[in-house]
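Have a look below at one chain only, the form predicted alone, in structure tokens format.
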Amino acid sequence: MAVGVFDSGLGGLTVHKAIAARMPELPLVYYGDNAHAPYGVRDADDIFALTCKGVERLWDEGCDLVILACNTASAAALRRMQETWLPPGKRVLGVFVPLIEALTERQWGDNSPPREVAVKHVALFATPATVASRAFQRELAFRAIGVDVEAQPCAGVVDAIEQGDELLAEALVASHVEALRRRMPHPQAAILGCTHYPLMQAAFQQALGPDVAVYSQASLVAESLADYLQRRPEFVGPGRRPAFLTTGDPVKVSGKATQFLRQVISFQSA
């Protein structure tokens, strides 16, 4: 009955924590590809290959359904995986759609034509690879019209968070927000398009100001997953063993993860 949570590093732990809080009875297997993080500076083929390898490892743990709790993987690999690679009886879901549904006030599965929405000016903060993919704009266009999206690649933020350098991360956030505001002075909403960024949500909000609605993904993904599993219970896999797996050094990753979420987390080698 396990569900897999995949990420390039530690950012997906924010999604794992939200899912665990929403569905405490659901065993979760987390896979962090820390040996190859960050994904945000890699090309699409490399991201696709690494993501497929990680998802296959989660299948080995009995996870028929895997959440790509990594915006870069969701942007650069998910559609290709679903169209060309995914075998019958397996599902891989990304983290963009729940966010866009919240932004556009749509219910899951609403396939009506795109329509005008209240928010017209949206700032997207994401990794360089996610910005280059334009996946967010593509998914948004399926649901809304007349929305101006200004994307800001936030180089260095993930590295600073993974290294535990909060002061550097906050300084980088302020710099990236300033750069975006030069192109979009008055955004109505901001999308934190990386699962690391909820840890810096207060810094983003402070830099953007109180009038900008800031959307992050963890709780939205958890609610969407709960709804999905209620409708499609056959995709709850046979696995029963919760675990945290990493391609990196388990001792070092465990220490960083414990610092990251401020709770003890013990990783083992993937």
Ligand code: DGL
Given for the second form:
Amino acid sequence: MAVGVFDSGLGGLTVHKAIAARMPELPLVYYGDNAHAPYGVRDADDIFALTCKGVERLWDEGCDLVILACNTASAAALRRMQETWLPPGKRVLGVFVPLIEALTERQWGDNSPPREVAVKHVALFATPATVASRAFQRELAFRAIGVDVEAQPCAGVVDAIEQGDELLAEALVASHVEALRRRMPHPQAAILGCTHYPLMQAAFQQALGPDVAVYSQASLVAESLADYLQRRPEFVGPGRRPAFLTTGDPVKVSGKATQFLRQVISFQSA
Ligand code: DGL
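Could I see the form predicted in complex with D-glutamic acid next, after the form predicted alone?
The complete assembly is shown below, putting the previous chain first.
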């Protein structure tokens, strides 16, 4: 009974950690495609092909349900996977919807028409591919009206994290927040729309100031997965063995994961 967690690299570990805390008895198999990160500068076909490959590898580990703990893959590939590729008996879920449901104060699965919500000015920080897809705005428009979204493509941040360069990542976060503030001086809420960014949450909060509510996905995704598995227990796959798999160098990736998550994590080759 294992569930798969997929990301282009280290970012999905933020989601993995929250799921493990919420459901400690559920075996999780993590797949980081570190050899091909960042996805955020790739085109949609490329992201689709790499994501399908990673998800198939997780099926081999007995994970019938895979969480795409990657906004870039969720934005650029998920819909195409669900419509054209996914065989019966398998499920792939993204990370966008739980976040938007929280922002728009909805219960899971509430499909009522879009309505006015409290938050009016939202800053979205995400990878260039996620921003270009406009997937966030599309999902938001199904649920809320009158919300002004200003999106900032945060080039370089994922790369700096994958390289283990925290100082560079912090400097880039500060400059991306400044760039966004030139277009939206007073956001009420900020969305960290990339699972790598919670690793830099303190830098985002510091640059944005204490009055901006920063939403990150990890705990929201964990809650919505717990709810999903209660309703659809048949999607807990036959796998039993938790693991961390990477397409990169397992020793280097383990070192960086341990550095950013502040806990020992051992990867093996995917
Ligand atoms: N962490 C991923 C996301 O949530 C991917 C970032 C990347 O590989 O560019 O978007």
